[in-house]
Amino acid sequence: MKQNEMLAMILAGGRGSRLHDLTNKVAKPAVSYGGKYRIIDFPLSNCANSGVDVVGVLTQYESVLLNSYVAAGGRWGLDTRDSGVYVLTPREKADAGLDVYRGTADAISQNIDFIDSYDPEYLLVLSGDHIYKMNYDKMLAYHKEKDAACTIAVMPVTMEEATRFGIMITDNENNIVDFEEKPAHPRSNLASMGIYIFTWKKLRELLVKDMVDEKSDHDFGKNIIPALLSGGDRLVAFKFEGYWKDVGTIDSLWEANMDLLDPANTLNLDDPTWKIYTEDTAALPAYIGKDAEIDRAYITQGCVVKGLVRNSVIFTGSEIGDGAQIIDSVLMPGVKVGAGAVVTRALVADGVSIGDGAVVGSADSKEILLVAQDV
């Protein structure tokens, strides 16, 4: 890839309301994952590993922590003379006086001047709230090979899951012939991953028209992609093979963490050839007490474990007291579990304390319990 041949824009302004109290004070992409990471680390690391030198991160909701975190571009090696990570915030006002992007396409439209300053041939648009590893350079090569106006990364899902995604209908050569947004009766199982490569000149033309269209939702799925299809432009599907998780709910965030316990998990956070970079947290090695019992667990640095941990993921700096039991659960950074407490099928938010002898969650529960306040 040539210098600045492709520029990336990460859509990181989602409210993340389905994560409930986890996103009351932080943006969804800043939520912790996998012991020591934040969700935003994945698209940023993918950019760094793929040779994408300039990345704009578009934030809006509860963005203070996310903005300061992203501004330290050195975490991902994107702080050299010719590279950088830039925090971009909305310029236009909503009726309530808040800075907002009106939709995913509007987020790009409001930053046309920033993109034009680099004069890229291609624009990579990413969601900032998915867990996956992908080589965007390979996707760009496919985009150029197909001479497409837009390439959309897709992944097969079950037909039941397909109702939650934008679904691509393709021909035998992976050309996209139709697009359905969260269809009740899907005609395909190829789900959009929220990863797009556009030929910038063509996308810019459409965005300029969309900006002044009062009837538009200013959304890629609802407006821009249908406009490309109706205009006869070539759209192609790039089929992704690997681990990908949309962590939009408490259950899916819990599942994504629990996947780390599976030896066959293809994410592999320890792969030296495709590192996931993150904040370097100063912490002592994990301490496992002499009476502790560990059975299938993912335990990060800085943890103190004196009780039982079974089939669970324990984040940096968490402490588990004498005789406590952590079963089928995820403890986020800095959680304190008192002596004799029992935590089952739960996701415990950052910094929460669970008192001595407390019982939280149930093995019989169909849904994962979010514990966001001290117990």
Second form
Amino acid sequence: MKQNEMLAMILAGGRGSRLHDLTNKVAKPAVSYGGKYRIIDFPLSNCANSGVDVVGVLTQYESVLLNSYVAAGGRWGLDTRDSGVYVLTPREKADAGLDVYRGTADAISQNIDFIDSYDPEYLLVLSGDHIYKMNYDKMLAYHKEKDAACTIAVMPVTMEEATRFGIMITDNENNIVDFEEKPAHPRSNLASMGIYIFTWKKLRELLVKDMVDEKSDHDFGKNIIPALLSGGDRLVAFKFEGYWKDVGTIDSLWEANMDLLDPANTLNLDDPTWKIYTEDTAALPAYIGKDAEIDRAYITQGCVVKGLVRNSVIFTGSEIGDGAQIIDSVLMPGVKVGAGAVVTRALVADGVSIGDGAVVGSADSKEILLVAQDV
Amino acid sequence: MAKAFGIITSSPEYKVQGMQDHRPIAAFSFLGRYRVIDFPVSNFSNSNIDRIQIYISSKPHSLVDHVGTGRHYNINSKRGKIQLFFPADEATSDIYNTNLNALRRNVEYIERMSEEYVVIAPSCMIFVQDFDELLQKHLDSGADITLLYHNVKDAKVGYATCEVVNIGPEGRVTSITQNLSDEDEANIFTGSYVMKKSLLLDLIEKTARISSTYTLVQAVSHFCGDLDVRAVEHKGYFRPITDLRSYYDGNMAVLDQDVADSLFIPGWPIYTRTNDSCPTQYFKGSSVKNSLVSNGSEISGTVEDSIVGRNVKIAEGAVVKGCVLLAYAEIGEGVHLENQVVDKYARITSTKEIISNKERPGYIRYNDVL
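Mind pulling up the form predicted in complex with its partner chain next to the form predicted on its own we just looked at?
Next comes the full complex, and the chain you just saw is listed first.
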């Protein structure tokens, strides 16, 4: 399929520090989710499924794992002659020293040469750390229909939640008339999802100016969007309805995993027309033992379950010993739980071993316990 | 190390009731996630044999679908290569549709391979073998042909249609014959050979003048007197799939964790094509014990001692015991199944009880609605 009308750039540089020890060695987009996925599989699969064939991934914080992970574009089918996933880390240039990405907009500015080499008409800017399924091609059609300079995907949230987001104020025709970052008293409930389509020529002009503006934070929300608004360019809101989650904290990551246990969950990872692609592991199907007890669970291949699993999500290659109990918990890839151990309301990080008979977490804890070290 | 290319032979001589109407044994699902062909191809790939010819005797579609370019087998896409050879139309009668004739029809492709040696493996048997090691043993012994056999203690059950390697004094193979004996112990042939490419070409040419219905093993057996044919014993899990019972037993055996450990060895991955299915969902009230469960399934009922393939649905109140459920099978509410092989896309909702005994497992057809 030939198509380079729209190029995608995924912002994947953030640490996600509220995920604590989970992101000590990996950037937030590389954090595991949903049994077999990593968060960045979502925007990458959405790109592949939407026919966006060239994707730049802007990485910075602890990017070794993330770089090697996304470099294998074949995982998302983005490895044909006309497609590819490219890792773009800060680099030294002939006319400038080595700069880290100073902000979200700067990450794009520093790669104008990369984008220009594909000569796209539109640029899709995405976050690497959100969980959702979305057809960007439909959003592009809307952008063209509205003849906009910028289209921002928004979703309705409660007024209480609105204080935590960038909020778009729109007129009756979805034109964005104003924008507020985390307002104390929101004037609208339309939250920005951090998904932008720009007409590239227009954005390029602004970025070139922004790069040399010493007062700028080089940020889309703080600088680029306001500049577009004040310049009289047309910005429109594209309303999204469906599952979308920014898993910024241990509690919200746990919750997003728990959502998968609900048969009516709207993320629907089982949709054969919109699969989420990920790394394939050479693992046996899950083995459920003779004395195992499973009651409401989401379990992937490569797991061995000999104990009890209730209300829990078990990731690739985890092993649960005889008589162990996993209740209301998330076990990330390669977790080993010894015989008789009890894990309650916990999120156990990749590769952690929990010894025989250990007791971790409790049913009446207010917050979900992150277990990042062997117990 | 001398370089070898690999040949995976077809197995038109074995018939598996029902299942084979839809695909060759090589394309049979194994443990829900794999296909039988994954084992010989992974063995080759892990043994650094990355140029592989696969011969298909019938209904190539599902095998071609699965093998594709072969990149999921970790084979270098430039240096390595998987070639698929299809059944030829001229085999007007089944008796001419032998694995040897398939090689003969494509002999020019064998001639063109640049490697000095060839390792031949069957497409209908499940086992793990380091062929690099076997090639080394072949070179060390100086034999013309090295065969791989597996010693079994229950030769009458499950190996009835296999061949036996008869080994004379000094370890020389005297013949390879049908397993007709009454003995419980036998050295069952694994369908695997190592020899020089030139010798294989020689056999193909010479046997044309002896019998046009010879299989490869008959040809080798014919020349056992003239050639130095040796045998090496295979250890570990070994299962030829020659009929429905052996297919069923072969799947069931891997529910034993020790057996699984002998087939899935760290550092020896068995590759397969991923379907990108999501993890399996176990709903409230489900009960699953002693089973292997592939991804993409939804389980509300009771499952015991079974193999659950990809994207299988087991409804509330359904009871599945001792079954092999292939991908997309659907077991309806309150349906009770015991000791069945349920083929792909079969839907069982109206018939409430299908029970067979373990010695004669039942078979529910592809796409069937019951």
